[in-house]
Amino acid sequence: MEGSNMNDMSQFDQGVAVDTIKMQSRGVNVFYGDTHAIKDVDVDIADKTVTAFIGPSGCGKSTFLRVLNRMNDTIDICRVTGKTTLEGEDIYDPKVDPVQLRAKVGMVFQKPNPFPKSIFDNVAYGPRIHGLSQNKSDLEDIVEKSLRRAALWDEVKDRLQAPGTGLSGGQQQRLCIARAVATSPEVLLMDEPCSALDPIATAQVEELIDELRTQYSVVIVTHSMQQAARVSQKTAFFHLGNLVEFDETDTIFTNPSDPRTESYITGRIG
């Protein structure tokens, strides 16, 4: 008996410093009619880390992240084939709702888009159609927390009915990161989230991201390197429809394996 508590502790002492998987992809193509935009691309995506996608544009970072919450369903032309799942569940399975799984896998992105409702309309949105609150004060305890989460609450607990769309650009995106984290998602898909904003909102945005992976697997796609230097853990790059280097991203910067991945790190593509 005692040998084999012995034994379990050391499998758990192993297994702390592995990584928990969260999201994992193999063998994913993804064709817009005749053109295939993704080829064969496996990726694990860790839990309570910040992913980062590069590349030059065009190469499919952003194609790949939409595989991740299906939004590459809304596009008629489009195709996925392969295997992605999130915490073992295959998330292209027919009995998977793709409304249902947005809410778990929560996105932003590129420009700021909050709905022409009030800020507080804004994030209770995703709570109210998926009836995560029993009542008013459920619902405004979960606008509060996400607020604060997003790093705004401060900024607008004084003007809540006020309209969305009259915060600045900064505060926009944050709003935006509220009510993606209002449905207490697991993963956050972020596409090219600061590429609209002045480099102060930036900063606040990478610092707020920072914090976000204490509690979720962020994916970040960008096209700054310096930016996902600042906040990745992982790095992947892609090249022309192909992943070609996975790696911590430290590696990836200073010691990548692929020279394709040199090139673009040190601007002769890209």
Contents of the next structure:
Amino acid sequence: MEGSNMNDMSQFDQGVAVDTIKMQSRGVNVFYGDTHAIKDVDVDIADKTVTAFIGPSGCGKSTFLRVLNRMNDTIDICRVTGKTTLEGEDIYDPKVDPVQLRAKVGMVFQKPNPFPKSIFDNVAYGPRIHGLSQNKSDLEDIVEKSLRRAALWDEVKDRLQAPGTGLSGGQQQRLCIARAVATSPEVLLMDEPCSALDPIATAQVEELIDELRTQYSVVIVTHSMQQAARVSQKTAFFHLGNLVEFDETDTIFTNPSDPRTESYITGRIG
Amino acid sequence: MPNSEHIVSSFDRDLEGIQAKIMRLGGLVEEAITKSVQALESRDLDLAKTVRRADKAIDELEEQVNVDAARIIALRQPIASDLRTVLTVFRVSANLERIGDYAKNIAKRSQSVIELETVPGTAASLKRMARQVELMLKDVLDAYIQHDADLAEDVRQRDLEVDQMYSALFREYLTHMMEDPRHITACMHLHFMAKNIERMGDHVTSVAEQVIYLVTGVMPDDDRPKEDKTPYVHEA
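Moving from the form predicted on its own to the form predicted together with its partner chain:
Following is the full complex, with the preceding chain placed first.
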């Protein structure tokens, strides 16, 4: 479906007008050796929107997420076909530098994985390697802004030189989000960002995701139906490598059109 | 609508339990309608009392259904068709409970009417009207349990006949009252009873709409024909 519907009132209801497609995939197939992991998937990722990918384990949702910032490039036997664009530009074009791409399409993983460095250096890492700051105070600004954006600043401002690994799980995950937003990405990919967190930390990250979508396009893979329902505006249901249904989150969780979606979200054998 | 079972089988047991209570509630309400009108027809004061007392069981069962449904929401967080099932349970049980109240009111008025002089022919036509609503209720409960949206739509359309019967009774009572003012008290009661049955039909229709929503996920448009023209009657 096209995400560029100006008359889409339900999106206005949620406070953000969605009128642009940030990323677009057409006919995407992914193979791991002989395994056909993603089958002919078309998806439009809208700007300033949270898109959730749901589906049973092994359905291809994480694989597809990794198509969006070419993380699959790091797997030798992985082959991706079809077209995926960011703002109209083919991200699999040989001219595109995957490292530059990943600065624009940031990623947050399931387990918080801060570098064994200070809190400051964790966040400063990206801006440093991409040369995004002119001087020290510039860098300090980026770090503060990123930590604020990740709702972590108040908790760590007095101990920026302490090791990032010394934070609690929820704080570590927010540190990873701060690290991802430090390079001013356009899209933020999150692969089960809350599955290692307690309910309080989960709520904090979900609140953060809702704030992040005012500036970024967020794509989240989650095993929690409730989380997908809570944080996203669009939901895609993957099953056996196929994109079964992609619609407004409201629709998916109240009246999905495909029986496979219904069976999955209601917790049925099917 | 998926027929397969939930992976967590206790969820299915919860949902089945609540549906069973709805069916039991429906059964009690059907019985209340039959007996209330029967009490009038056979001038049976004891039967009328029985109906009034039995309404307590209906109220309690509705309360139980609401508690169960709230518990399912809290513990299971139902979505999609499961959510519709639970939402429907709330409204259907409320509709059934209201029908029970109307039956109780009919029984109450029967007690008064029995004490008065009989108005010829009136009990029979009231019974016919109640029979029509009873059949609609039976069908809508079948439609509910079988997830049959077509049958529910059929029931919804049949409310027209109840409205027509009510309009006819309205005129009939008006005629009786004008012919013999001694019948006014009885006819006033009978008219309220007819109105109660007409309202029962509306609640059955609402249940039918809930069934359609349950099955399709969409509430039907409000385009069914209505025939209660009595608000516009200004002369006999």
